[in-house]
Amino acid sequence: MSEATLIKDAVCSFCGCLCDDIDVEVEGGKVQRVKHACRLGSSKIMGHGRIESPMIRKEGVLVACSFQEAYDRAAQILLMANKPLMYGWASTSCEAGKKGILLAEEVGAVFDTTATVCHGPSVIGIEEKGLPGATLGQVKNRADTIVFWGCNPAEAHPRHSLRYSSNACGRFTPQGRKGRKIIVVDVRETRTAKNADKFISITPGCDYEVISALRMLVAGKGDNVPEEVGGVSKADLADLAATLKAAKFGAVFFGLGITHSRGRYKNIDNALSLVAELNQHSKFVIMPMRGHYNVGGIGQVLAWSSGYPMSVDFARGMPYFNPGETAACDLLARGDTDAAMVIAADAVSNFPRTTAQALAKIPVIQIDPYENPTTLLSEVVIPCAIAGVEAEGTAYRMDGLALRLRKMVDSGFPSDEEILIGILESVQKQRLLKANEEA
């Protein structure tokens, strides 16, 4: 019987926190225990039921096949399509993303990430205004005032407060929670709000108006603010503005509650302006609460590869980016794509119903370790190794810091990167065979 091996300070590849203090005990080629991770991260590292072999749909039924057969069928689907969609990429490594971009260029696909249905508006807002950001370490060590706006890290990022924000003890914040003022702005009282010093309940869809009122109060133009804005009294807004101005180091974390309410990217634009104006009185930073562990990383890879962070159309032979036209849901809603590859994401569970129905009408290739609703309508299903557990790679934390994921056990499955290389080689081989036949 093999001896147990303790892997210290591993990185958890679950959410955008990318906690790097995880201890993993491996014995007999399997993960036996996980320490320091939250329940969600621990569950992923421990593993659970997975897709056991590649599958191809024949006569309406998915049947097992070899990996090479799956690569060849996937390549055939991509080559036959006029404009294939390659969507997902948030829960895999940057190295896989690089190979995916090469494949998208080869077949003239639209390459889109899960940011398009989550923090896409944040990306556009940041493009317009710039980001006064910081690392999570700076927030931990310096922030005495923290605002959570439209997000609930207590449930979505369970260790965020303990490691990086409200409850963390830093170099210049040794008192931890007692030395900080925590403010939550949301449409309902969440678990995060129950840990706050002040909870501001706003009317749904009124984030832009509330931010605008705060900007006026910060600028000393309170006479122009009505007695109530977005369900919040002027007195409460004035108190909040005074608290923010008095901060020594403030941090604003925002989530989908603000990116997907009325106003969309303009809400982010306005919030960035508020933080810029607060920096005239104090030191303030702002950061989106990115969900999947590498959704920020694929945006980085796509940006330095093509010039654009998401929704990039390679069908013209050059990168083209136009949100609202080249985003995955828009393509599906218009019927402007005739094949799809979904990798490291579950499109059916997260897309609007009409676009999920449109996805069901075209051939779909799925690359994922686990069965999910997208599997049920896929033409080709290819299981892969789990990045950060069974395959190494690079991922970007929500603050833009790149961390190295380690391989802890061997699953026998190929990594996403290896699968994409296999499909790319099959595409090139089939294209060459066709050219030789025509010649």
Second form
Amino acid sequence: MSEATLIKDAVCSFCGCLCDDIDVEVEGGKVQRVKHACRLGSSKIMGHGRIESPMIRKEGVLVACSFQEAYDRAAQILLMANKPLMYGWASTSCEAGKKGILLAEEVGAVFDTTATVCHGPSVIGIEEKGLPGATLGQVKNRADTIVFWGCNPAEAHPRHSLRYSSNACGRFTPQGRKGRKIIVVDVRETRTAKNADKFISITPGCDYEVISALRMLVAGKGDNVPEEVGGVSKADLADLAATLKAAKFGAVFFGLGITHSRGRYKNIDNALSLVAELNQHSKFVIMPMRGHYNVGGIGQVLAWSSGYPMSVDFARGMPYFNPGETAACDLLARGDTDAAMVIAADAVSNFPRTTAQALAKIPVIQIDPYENPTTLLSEVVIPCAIAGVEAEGTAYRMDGLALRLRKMVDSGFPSDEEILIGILESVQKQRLLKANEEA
Amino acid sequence: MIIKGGIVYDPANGIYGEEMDLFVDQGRMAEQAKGEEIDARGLLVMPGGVDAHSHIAGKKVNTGRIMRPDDSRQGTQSRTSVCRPSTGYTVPNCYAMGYRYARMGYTTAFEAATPILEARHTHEELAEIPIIDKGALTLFGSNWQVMECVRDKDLSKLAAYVAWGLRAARGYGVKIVNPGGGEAWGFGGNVKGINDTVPGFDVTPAEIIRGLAKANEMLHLPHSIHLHFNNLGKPGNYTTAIETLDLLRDIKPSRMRQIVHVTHMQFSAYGGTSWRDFESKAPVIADYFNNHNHATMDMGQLLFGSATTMTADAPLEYGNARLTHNKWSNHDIELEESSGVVPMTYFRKMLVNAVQWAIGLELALLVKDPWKILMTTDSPNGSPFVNYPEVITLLMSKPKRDAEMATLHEQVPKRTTLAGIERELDWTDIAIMTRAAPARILGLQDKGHLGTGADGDVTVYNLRPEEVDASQDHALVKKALANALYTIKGGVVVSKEGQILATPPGRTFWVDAAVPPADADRLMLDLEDKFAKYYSIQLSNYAVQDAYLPHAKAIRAGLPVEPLPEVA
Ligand code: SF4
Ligand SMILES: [Zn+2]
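How about the form predicted together with the partner chain, since we already have the form predicted alone?
First the chain shown before, then all remaining chains and molecules of the complex.
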């Protein structure tokens, strides 16, 4: 099989842009060239260092084992635990997520996603206010005014501006970048800010106040706004409010700069209100810049399966959701979980330090194509095929649009979905054995 | 399977409460069969219920779940050895959707509104809904390609696009919501009437509706166009309703069915000039339906309590949110649609809500022919579908209606005619409005009846129609309808006395309509251009892949030629 094949319009499974115009050349069972993707995307598709074999920790050392042994050990850990945590899911397919939820129901686990450490506050803001949004193509075709608040797509979502936002041309935006006003609000002048028409530099932790001032100005209650808010002069704020009101179609994209600064979900709540109010003057939409390519998708799957998009506790046999109680970090910080499965995410690097330390005290099952800091403290390590490169499946773009991931090359590894089925079957088998022994 | 001795209502086959045995063989109704015996002696037996308009899957429903954790907390039920867990009341999780329909004796439900671009999501959820058969109507009313074909008066290209869109979305029929309004909402506007021009497209809602109705008939689609009127939800909108219906009178149906199905008519039967002098125009609308045969409708009954409004009529939802100060989600879909979701509570003492409640009932009671009006709540817009037994008992019992009226705002009898309506529907009417008519209106030949060869979907209710007086014993009737004694789906007992016994996967119907290759070729040039310039995804990634319909049932339509080559 040395003949080169060209895969056209493949989907890049790296960031929430989910670019679907990637051309991939495959020869000899390997990806040889990637066209159209940014450097982040091509480096993912080209591939790099992989975990080579399933492993189980024996006397402190990870030792290679068979997949079945790894499934059985993982099942055993889940069965012995009172309240296992199943965390991650942002970088795998919805199909894997579905099997994961089934397994969580089966063993009474808490199912949480990386949203809990990124756009979790956005989800809570949406629960308070709803989300006035649109697909990215709507922004491309119509937006004449775009605000990036606390996000830096130039580094984190490199093709966002060309495909969907600042530089995209569409039916009512034939001039692309020239016909648009781009505003960046951030605490430092990022690369995105350097390319903006207007950069508003705010004092760290002052997003809430700045949004509140804008809401007052938009509502015509500027008299009550002080001369300076969050490091921004009233004149600049008044200017910005006027620009937003004058938009034909405006879009706000926001990132972790606002979800993780002081105020957190209240910031989002406030920003959603601002956008709702702007719609009395102009058309406006707002959207979180989701990072991992399918963090949105797992939220969708979890919502239609359980009613809630993150942090769902299945320990009582029915879904229970109470952020602050059932979120992965809270659970670990309280010592309320006694085993963890980490899949398609690097918990140790993402969690706050104390939470990561809590993880070190309990048995951890890792499912991932790559070695990362979580591997170092794992009891069972199961390597998988890379979803979107070596396995098919579904992912949801940052605007909630579902796309089909292609399989580009074969791999010797099972997919996440297959691994989860393997563990589920082992759980059922071990349960039956135990029941028979007891009988 | 043999279902013995039931009092059978199968109006499609002229059976109105006859004692008879029914046979199901290999999932279908048969002349004879062996096997399991179901004792239905003296009990009410009907075909499995068919819901032709309900919001059960897709982005809007999931948005409702995500923005309403308060709702998800209601109706929670544990996992069992047969069932996945259930959550939610107005926006249940996928599993609860299937179980709750099955408990009420329903075996089929159609999702009411899916944009083509987001159909993959809809099918992901439909595939998770257990037990019931389903389908999804596809939105065409604010679609750029549609509007351009209409503007260019290129009907054959329009038909080719409708066929292509249904195939790409794996959709069942043509849904039109506030035509043109979704495009206008792209810049925050709306269309104000059927002759208003859609900004930037030089077409009117009237032209879009007529164009799609003609294309629908050119394609011989099993269902007619399925229409949510312009100006829906606004005082005085009954004139828009009549004007729109008049538009379609001269179009010839390609099958034995209506030319247009008007959905949730209740929301479009309003008089008055504002919410202050708001009143019912249900009698005028009912008269129109009594005197014309080209249109059918569903009620869109509103009930008091919690609801979640969700519709492709995005400007309406923004209005709802401003009016109620409630949370608001909006979702515009590039080149195709817009949509919104707003939670809602309807109050007995709120005059507007009380009048809306009465209008739905007036419509169902004043339209003489039950084949023309379906029982729905536009779930979960008027109320979630679990409350169908409440609607049915209101229709069957004048004393129940009177008792309810006594608890409402005192102006209701002045603003509506409900108090003076004596009619009480009987089991034949109900069997038509919840079974036979929705199946006929959708063009589902094997649903909604019990003739040989029909799907083996049968419901046995724990009610003795020859003994019980639905007018007086409405509480008893309501209880019996909420949990069927037996719900049989494809010859399998899926629910018994409210307990789910089996969860076979349901099928998903979609329509594959053939068009002349030359028209398809002309269309593809347009589409290639649109994807190159305007869509944010590639043409080759657009259509729903077969993997998303694990139990697909394609229904052929269109020209008697080979179907289109598979898209991408
Ligand atoms: S922008 Fe994101 S999705 Fe697009 S190619 Fe780069 S990493 Fe991949
Ligand atoms: Zn509807």
